[in-house]
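Given as structure tokens, the chain that follows is alone and in the form predicted on its own.
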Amino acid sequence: MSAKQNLQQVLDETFQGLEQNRLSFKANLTLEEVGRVSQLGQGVARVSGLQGVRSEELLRFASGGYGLAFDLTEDDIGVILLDAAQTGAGDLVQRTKRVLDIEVTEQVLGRIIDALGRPLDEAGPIEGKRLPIEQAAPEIIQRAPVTEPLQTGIKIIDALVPIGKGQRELILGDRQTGKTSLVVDTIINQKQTGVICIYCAIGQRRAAVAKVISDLQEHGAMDYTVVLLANGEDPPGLIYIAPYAATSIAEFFMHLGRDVLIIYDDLTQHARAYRELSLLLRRPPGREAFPGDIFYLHSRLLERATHLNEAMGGGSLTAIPIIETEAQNLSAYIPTNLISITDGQLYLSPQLFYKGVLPAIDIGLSVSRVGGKAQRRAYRELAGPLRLAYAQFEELEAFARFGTRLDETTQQTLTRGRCIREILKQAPYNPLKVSEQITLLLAVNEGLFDDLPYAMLTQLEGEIRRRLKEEKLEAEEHIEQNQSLTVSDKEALLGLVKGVIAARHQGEGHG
């Protein structure tokens, strides 16, 4: 074979080669959008570039930190920041092409997380299932009508503003007036009763957050408790998004059945944040500067909160908004709003609170649309004339005040309504059992605490509470079951509470 055959041979089989070479070959490429960063605020952005981007998608930036996409134009898209990474102009942005969503897992119980469902305890990675954290509300053939009470343990709320499992019930007052302390004595009466309990922290002190931790803990209730954290410190984007989250979680437990009960500390802060972000995006302001949207904000929120029927699974979400007024303005635009989403309010009065009537609520500007019907039987038979009496008193209290002469009459009522003011009054941390409240609205009622000195009914209520532990009457188990007390149950609870107080005259007298 010659040189020239030779050198034939050796390109036919190279040409050979790179043919085959190139049938085989398959390229392992992946398109995808990318945008840059034009213009960066604080806490927001505007990306060009990502033509394709969907509402509410989570975006991934170069320096590694997440954004949200939330307001959508022809030339760009305004972006909202979700954490504090180090973000620059003409950064890469990707799409992730998946709406937010939140880790949900049976783990999450006793933990503390923030809105994107990073651990902040150290105790460890939260690996579960992942739901979006914007969800529709389930529609009304899929729920069930509100019935069965959620005992908060103060007497105030549940004998005279009842609150039922799958209910919207909001507090409002000025800042100091005890509105948290409501809803962590609310949390510590759920132990032992299976409700779960989340706390969502939207927009608080660190400080503040870490005292409710250390509160629950001490009377242990983290065990079914989630605490979602999103201080003031972070940035706005994680206080927008710190609610939804938090209800994604919720709603995971109910549709497993269970009961649920959520608390927003508060959502003030969350329409602050929202007003703040729309503020710096340009969208057009309404009144107080709020967007014309504000109501959609929460109303798309609250309404994810219900009572789910048997064919659901029989699960209920119980939401317990807290908002801030100032100088007492229930007529401002987030108190308003917030009182037309919600199923009743519980209103905190300054100068109740000032005055040491605590809990500080506002009988008559508080009322539960629920009422009567998520209430047990033995309390309906007993919140009418209480409330009855407790207004009349608080009617005649500013006539007495100018020394007026008072018949006897008027002087019985202002009797009986101190009374119930002073048998309402309850210290924090100390829920009281339903044969308990019951136990003591029953001889209020009876006028047994007429003649007393206001000064011993606290020390008769401790006394009262400790003999029902004790004599275990047969009357707590038909309160438990929801029966009507019949006319011996009332004999034997009043029997007891005449017995007490004849013990205390005994010793009294013996000193």
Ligand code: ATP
The other form holds:
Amino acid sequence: MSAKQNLQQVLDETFQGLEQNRLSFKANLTLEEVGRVSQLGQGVARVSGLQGVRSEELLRFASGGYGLAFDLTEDDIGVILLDAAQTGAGDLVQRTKRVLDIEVTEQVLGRIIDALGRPLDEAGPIEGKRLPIEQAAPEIIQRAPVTEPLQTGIKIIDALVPIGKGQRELILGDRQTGKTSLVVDTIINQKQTGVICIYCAIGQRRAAVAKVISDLQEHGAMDYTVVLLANGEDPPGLIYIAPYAATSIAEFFMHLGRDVLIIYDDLTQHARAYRELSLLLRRPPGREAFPGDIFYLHSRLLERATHLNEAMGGGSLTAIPIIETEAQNLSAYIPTNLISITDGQLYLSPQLFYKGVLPAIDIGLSVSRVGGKAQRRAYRELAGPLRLAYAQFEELEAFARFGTRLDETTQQTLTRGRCIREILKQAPYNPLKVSEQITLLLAVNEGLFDDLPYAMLTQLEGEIRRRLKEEKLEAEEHIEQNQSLTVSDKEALLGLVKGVIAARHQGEGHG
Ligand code: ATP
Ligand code: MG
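Next up, the form predicted together with adenosine-5'-triphosphate in place of the form predicted on its own?
And the full complex, kicking off with our chain again.
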């Protein structure tokens, strides 16, 4: 082969290679849609020059921060800022063409995260499935009736206003009436029940949230709990999205067939953050200056709580939103909205709180519209007489204060009522098992405590619980298996209580 031929061959091969390269070349160009920040406010911005953005779309700022397209007008977009990161007027803004999502895995249990799913503890990054924070609520045919109780371990709730798995029960009351204590106890009581808990702190002081977290840790409740928090100091945008993000985490577990309990503490702060954003974006204010869609805000959130049917895996999501009332005004805008959205409410009264009747639940103003059907059978026959006796007592108590001479039946009603009130009192971090509650309620209904000094009842309760643990009665099994109490079960339980009372009298006699 001549040198010329050789060269020709090399040239041919090179050209072939080049031609192939040309054919397989793909330009890696995309068209970015960008706009600019035209106005900046506290937690909000207006962005102009972005076409085709959809409502709730996530937008990225040049500073690295994110925002939610919220208020779409013909000229520009009102954006809720999700980051305190420095954004300035004139900055570039990019479309992301996706909605806001949060990363969820099973490893999120025990973690403390913010509303964007970023860890706030030192336990490393969280990587998992990305779930949009807003999801459509399950359809009616995917739902099943509420049939299982969610035991709070709090006597007055489990007996008189029972909560079922998949129910939405509102807790409302003025500030410092023990709202958070109720839910912390409920979370603690889910130990070893397989229920997963999400505590979503919304717009609270840091110290208050720190207290809840340390309480949960101290009682070994963090293993099955996720804390998602947006503090009062966070941008209002983060406070606004917090409950939706928390619900997506809850749904992740619900779709795995688990029972989940979610607490929103509290939605008053959520409504306020939303009002702030809406006013800054110049949306027209309505009643109490809240924007017109505030009802929809909370109803679409709470619609996501449900009990799924077997075909959907049978998981459930129980929601307990908390609302802070002002000067006991239940008929303010946000409380009435929430009362009508939920399946019942627990009202905490400051009067009861100051009298030391704790938990300060006002039975007359509290109701559970679906939990009764899920309540353990053993409670049902006790709850009726208990509620009646207590209501009669509350009515009479006002009269009795005037020192009028009372006939014997009235006297008896008063005594019984005081016993019931005393037995329903409960200290924090002290949830009771179902069988312990039933034993105490049975005894008070039978009048076993009528002749005892009230101060003695707390001690007596402790002793009765200790004896129950020792004796392991068959009746306890029946209660756990959701059977009605038989005559012999009742005798056994009452016998145990009588034994404890007698032992105490004897002890006093000797002393
Ligand atoms: P805030 O409005 O500040 O959120 P809150 O309504 O959540 O308050 P908590 O923080 O739960 O109220 O409770 C207020 C105080 O009452 C706490 O100091 C708590 O220890 C006390 N407390 C709550 N429940 C009980 C109870 N059952 N027995 C004794 N003390 C209680
Ligand atoms: Mg609180």
